[in-house]
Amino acid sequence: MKLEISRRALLGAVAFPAAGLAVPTLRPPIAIVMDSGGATVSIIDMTTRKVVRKEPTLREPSHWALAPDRQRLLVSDAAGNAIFFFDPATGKEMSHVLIPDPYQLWYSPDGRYLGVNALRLNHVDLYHADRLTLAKRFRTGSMPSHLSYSPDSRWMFNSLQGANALASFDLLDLRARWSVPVGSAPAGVMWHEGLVLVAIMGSNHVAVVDPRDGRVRRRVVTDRGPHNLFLAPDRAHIVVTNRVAGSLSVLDAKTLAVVARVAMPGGPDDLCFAPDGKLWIALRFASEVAVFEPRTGSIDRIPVGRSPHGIFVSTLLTDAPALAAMRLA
């Protein structure tokens, strides 16, 4: 039975704590915003919530990754064939690299490996995170989508999303260690407590996989389409965002239980937790930007560029809980 969320429950279950930490004294703070249908990146004033620039890329943006030693943003570009470097603090762009079909990428979490999948180009490709040179190159499925990792950094799961899959990669060895169908469309992937999570888009549902060899152990009904998982920084609840029905299903971290619902039209995709507890949105439909307030139920919506995507908060930089509970992510 589908569940929209009352302002009772956003008083209770899910009012997402703001840190413990002062607001970062970031002047002003910024969400770096990645226009995939524009070739844009956005960046908002989090203070005005005005659209202060733009900054242009190639073809694509859509994904981001924060570099070990937070001093750059990495930006994926994947129909530009490239790797843009932006300032987190101030959303200025740095450099870019050119690298075939960079789609979703993250580090490693101790930071030795930069995982990229290539969705059109059917790959995984694995770069040494120091120097950005090939390690290793996995030919996987059709569409490689989303990745995490194992925590210890041993293993590799990427979601196929044209193969209905999900792949793993042995990270020491450097060679694959299982591909097994998960349900219709795989896209975001979450290792958490010793399983991982994925989001299944052309259902209405998260998987639940046992690490080991791949074996779907139970389903959690979200909403039609779900799309990616974030773990809150307190660690109690994992937002989904369900990109087709136009909600966020809140999970209890611990049972994985549903326990509200929060209607977001506009086709939510990526976003962030604030130090004030709020969370930023890409809408990705919509080509706006929600900050949701969860004590209340607020929304408010920011016009963006064309298909918004992926979303960085540049409060992340000094707000440690939150940028940890991301990694995890």
Given for the second form:
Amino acid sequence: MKLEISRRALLGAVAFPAAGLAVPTLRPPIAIVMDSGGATVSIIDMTTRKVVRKEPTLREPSHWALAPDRQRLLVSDAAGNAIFFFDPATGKEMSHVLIPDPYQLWYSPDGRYLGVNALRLNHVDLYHADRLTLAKRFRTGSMPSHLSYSPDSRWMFNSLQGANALASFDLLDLRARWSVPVGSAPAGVMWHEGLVLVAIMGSNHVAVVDPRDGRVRRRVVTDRGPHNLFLAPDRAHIVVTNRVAGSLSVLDAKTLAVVARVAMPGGPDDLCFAPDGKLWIALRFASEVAVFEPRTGSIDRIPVGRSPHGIFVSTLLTDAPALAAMRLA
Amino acid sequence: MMISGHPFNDLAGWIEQMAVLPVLYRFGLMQWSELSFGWTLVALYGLFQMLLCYAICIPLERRFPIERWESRKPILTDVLYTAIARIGILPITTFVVFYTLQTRLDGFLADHGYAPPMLETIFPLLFGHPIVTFFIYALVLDFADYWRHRLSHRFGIWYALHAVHHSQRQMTVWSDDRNHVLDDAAGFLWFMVVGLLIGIPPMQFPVLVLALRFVESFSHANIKMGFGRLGERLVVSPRFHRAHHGLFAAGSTSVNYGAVFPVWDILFHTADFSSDFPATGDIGAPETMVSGGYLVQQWSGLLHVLNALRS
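Would you mind generating the form predicted in complex with its partner chain now that we have the form predicted on its own?
Every component of the complex follows; first up is the chain already shown.
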């Protein structure tokens, strides 16, 4: 099922409440955009919506993870075999460390581990979060892509893009639990209400997986090439970026029914929710960040570096609902 | 499609969305979607390189030719070589063949605590100076290519493959990519090893990459042109490189191996600035290698290797 709705209908259906509007911020808010094709991160002043500067990386920055103390933003650079540390409030580079092939990365909710997918080298590394030393390297199938955790930090879930599978690891025993086929080229992974949602990029749906055994319980059709999933700060909606269709699908977070489809050409990839309810979306193929206003359907475009991939907004640092939705609280 | 400050990227992005991703999606190959954008860019750069060669070199070849030929038919095969090499077919094939090998090797090294270094990690002062880094990479890779090229002339079996490149008697701007696929594979392996030692170069400067590749094509052009006493020693010119392709300079007796910078030939005493646009070709190359079509030349290269092994 593909639900096309008019812009007018969109106003009511997909307006994410401005949960964090009143949240005070100490510094001018910025967006930090990982330009995979430009070997830079672009720093955008969110007020003027202009790139104010670019910070160098080594080769190909892609994803980010916020350290549990929220003092450092980690940016992975897989081709550069490095993780960069940025000040999340200012976007200034602090340091970097050499780590083989870090692609997507995320801290376990208890802050104990940093999971790092090595997409090219076909393994998942688990680092002790406090000192970034390797706790365990898990051999996986082809192309570990995205990852998520159970809220109790017991289990890690990793999509294997080349093996068409989802793998799970036990973080108490540091052992593999299962790896099961879930669909063609799985990408984004998200824990949601006791289930694991997986964006099946080689198809047109999100697989709803039982975290206990990896059984696919349901498939929610969105659009061609779903790539990643994000829980809105209102916790009532889930936004799915569809890479092939060039669109966003909005799901009801309770029923997982598609409630809206928004055309978003340019290869939507990562996105963040701003406190004013707008979505800041990296468009991989357009060298732009789109600022989407769900209430009106308007889209502003900000030119950034080549192939923008991951995006972080500094308003997250003080935006409790958004942090909670991303399990960063 | 909006054109921003990155026209190549935006055009490649448009092609990716309109053509590449739908094809990958249709055939269940979306796991390659992350890499396909890079290959679309490579193909686009290649196409632009060909257009650039056509727009600049062809008029110059007509205006200032070294040689004039009654038939330009043998050149058509070189145009095919260029299209295969530049518009992605050869890079994609090479990638498919070597990807597994390279990832296994990198994985093995990672398991032993080794992440391939980069110039910026070896020399941290370079970090944050991407253009300087790019030019140092260009110099180091040109140095590596000088030795690869020189060794390909030194060993008979290797030269038997490389003879496909040298056999062309009607050398033009399109001759640069006239290579045996195994010779190209050897070159890829060579740079894979170099990549393990110094990392891959930054690729965020497509115009500079285009300029360097243009120098290599231009140096093969049928244009009676040198760069002057100083210029000849800074950048490889058609005059300088033609000496390398001279009829009597084939095989182990050749000179001027540098692809972009003549400095390596000067340093290692293989430079010859005296030669004055000699006839090109390889007197030892069979006629099938000289004037056959693409597949005939490739087959002829293999037979040439067998002959070299026997002798």
